[in-house]
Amino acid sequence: MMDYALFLGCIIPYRLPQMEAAARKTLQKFDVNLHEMQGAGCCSDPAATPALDYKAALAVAANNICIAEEMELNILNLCNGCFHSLKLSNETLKNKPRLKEQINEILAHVGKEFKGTINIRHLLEVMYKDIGLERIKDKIKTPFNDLKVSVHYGCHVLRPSNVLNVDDPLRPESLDRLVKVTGAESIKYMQKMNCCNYCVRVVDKDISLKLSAGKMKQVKQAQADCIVLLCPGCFMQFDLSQKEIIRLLEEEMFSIPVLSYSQLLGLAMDIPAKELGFQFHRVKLKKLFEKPALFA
C-alpha cells in the first residue's frame, strides 16, 4: 500500500475533472491511497511566475510543500507544470540554505516553515516505477490489440532532466511502455517530442494554434487512432483547440481523440467510460473503441 498527498493544481479541478477521476479510479486498483491537501493553492506556474518574482514563486510553491511535510507524505502530481514547479522549488530550497532561510522568513507570516523532508512525484513515476509494468499488466481486462497511439510526454515532466530525473529528455520510453502494457501500439511519428504550445497562447494564440496544427498533422499522417498524454495543459491544447484550428486555418476536421494515460488504462481495466469522464471531451471517443458496454 502506498500513500501520497494529492496535489491537483488549478486546471484539473476547474477545467478537467475527468483527469482527476480517472487517476483516482485507476490508482485505487493498485492500493494507492491519495490524501487531500487542505489549504493547497497554485503551484506558482513554471512558465510565468518565476520570471516576474522568483522569491514569490518559491514561497508559493514552498507553502504547498509545507502542507505535505506536515502530513508526512510525498506529493503526487497529475499535472506536468505543477510537478515541474514543486520539484524544482523543493530541490532548490533543499540545496540552497541561504535562499531557504529567506523563503522561510516569508512563510513565517502564514505560520509555515519549509524543512525539506519530502519528495515530489509525478503520476508517470508512480505508475512506471512504483507500481510497475507487471502489476499493471495483471489488471488489464480487455487489451487494446488494434489501437495505434501517438504518445505525447509534454515538456515539464522531462526538463530540466538533471533535477526532475523522470526519463531521458530526448528519448523517453516510460509512457510508451505504459501504453504498450495496455495492448496498444505506441507509434513513431514526426514532432513526437515537440511542445504542445499551450503556453504560447498567452503571447500569440494564432501562432500557438498553428504550431499545434503542425504536430496534429503528423499524428494524422502516422495513422494514429488517438493521442495519449499526461498533462492538463497539453490536453486542453489538443482536445479543446481542434475546432479553433479548423476555424483559423480552414483545415479539414482533425477529429483526433485525446486521452490521459489514466483514462486509457481505465478503459483497458474495464472501468466504464462515464466514470472516467469521457462525456466531457470535445472530440468524442465512442467510435474509437470497440467496447460498447463501457460507453453505454
The other form holds:
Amino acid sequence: MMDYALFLGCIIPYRLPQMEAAARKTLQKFDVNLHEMQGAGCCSDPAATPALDYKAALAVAANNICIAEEMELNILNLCNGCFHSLKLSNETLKNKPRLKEQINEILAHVGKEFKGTINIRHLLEVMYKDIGLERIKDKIKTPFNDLKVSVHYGCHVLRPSNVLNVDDPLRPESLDRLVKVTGAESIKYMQKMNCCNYCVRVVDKDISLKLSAGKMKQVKQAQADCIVLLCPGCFMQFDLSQKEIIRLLEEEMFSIPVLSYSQLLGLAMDIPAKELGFQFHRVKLKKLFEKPALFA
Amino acid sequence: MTAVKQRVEDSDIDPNFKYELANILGEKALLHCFQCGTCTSSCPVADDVDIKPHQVIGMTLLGLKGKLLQSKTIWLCAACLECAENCPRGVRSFYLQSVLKNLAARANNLPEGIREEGEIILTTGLAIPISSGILKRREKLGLPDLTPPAAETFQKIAEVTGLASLLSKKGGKEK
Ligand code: SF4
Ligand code: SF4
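Now show me the form predicted in complex with the partner chain; what you just gave was the form predicted on its own.
The next block holds the full complex; its first chain is the one shown before.
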C-alpha cells in the first residue's frame, strides 16, 4: 500500500476533471491510497508567478508543501507544471538555508513554516519506478492491437533533469515503455521532444499556436492514431486548440485524439470510456474506437 | 535586427548589474557564460524574439540593464527549460530570465496577460476561475467535492512580497 497527498493544482480539477478521474481510477487498482490536501491551491505556475516575483512564487509553492508536511505524506502530482513548481521549490528551500529563512518569514504571516520533511513525486515516476511495468501488465485486461501512439512527455516532468531526476532529458523512455505495456506502439516522430508551447499563450497566442503547429504536422506525418501525454497544459494545447493549430498548417483538416496516460491505461484495463471522461474531449475519439481490431 | 549590434553609450552600462543578478539568484554561474549559443539553438521562441537567450546573458554581463528591462520580448518564453538544461557552463538561463522579469515588471514592463494571470492566482488562489459546468462534469465522473483554497493566504503572500500593488495596476505601459 502506498500513501500520497494528492496535489491537484488548478487545470486538472477545474478544467480537465477527466484526467483526474482516470488517474484516480487506475491508481486505485494498484493500491495507491490518495489523501486530499485541504486548502491547497495553485502551485505558483512554472511561468507566471516566478516571472512576477520569485520569492512570492516560492512562498506560494511552499504553502502547499506545508499542508502535506503536516499530513506527513509525500506529494503526488498529476500535472507536470505543478510537479516542476513544487519539486523545484522543495529542493531549493531544502538546499538554501538563507532563502528558506526568508520564505519562512513570509509564511509566518499565513501561519505556516516550511520544514523540508517530504518529497515531491510525479505520476510518471510512481507508475514506472514504484508500481513498475510488471504489475501494470498483470492488470491489463484487453491489450491494444495496432494502436500507434505519439508519446509527448512535456517539459516540466523532465527539465531541469538535475533537480527533477525523473528520466533522461534527451532520450527518456519511461512513458514509451508504459505505453508499450498496454499493447500500443510508441512510434518515432520528428520533434518528439519539442515543447507544446502552451506557456507562450498568455503573452502571444498566435506565436504559441504557430509553434505547436510544427509538432502537430510531424505527428500527422508519422501516422499516429493518437497523442498520449501527461500534462494538462499540453492537453489544453493539443486537444482544446487542435482545430486552430491545424488550420495554421493550411492543409486538409484532420484530427488526432489526445489521451492522458491514465486514460490510455484505463481503456486497456477495461474501465468504461465514460468513466474515463472521453465525452469531454474536444477532439472526439470516435474514429479511434471504431478502428477495426483496436483491441486484440 | 539584434540589440547587441546597436550602438552602446557609456551611460547605458551598469557594471554591477551582473553581480546584482548573481546575488539575487544566489549563484555565480551566469558569470561563466562563454557565449556559445547553445541556449539559443535549443530555444523554441528564438526566431520570434529580438534579443535571443544567449544575448540576454551577454547583455547582462555587459551591464545593459536599461535595454534589457525595457525589452518586450524577454517576456516571450515557453518556460520549456531547454536553455537551463543544455548550458555547458551551468547557467540556469530560464531562472535568470525570471529574475530579469521581476525587475522589468517593476520598471513598468509587464505584459497584460502575465499581470492578469498573476492577479487571479494571488487573489483567488487558483489560476483559473471555477465554472459550474466543470463542477457538474466532476459530479458525473464521481469525483469528490473540491474545497477551494483560502484566498486570504494568497492575498497575504502578495501583500507581504509587494506584489499586490503591482498586480492591481491594470494595463500599464505595455500594448
Ligand atoms: S548555453 Fe550557457 S554558456 Fe552558452 S551562451 Fe547560453 S548561457 Fe552562455
Ligand atoms: S525556457 Fe524560455 S528562453 Fe529558455 S529555451 Fe525555453 S523558451 Fe527559450
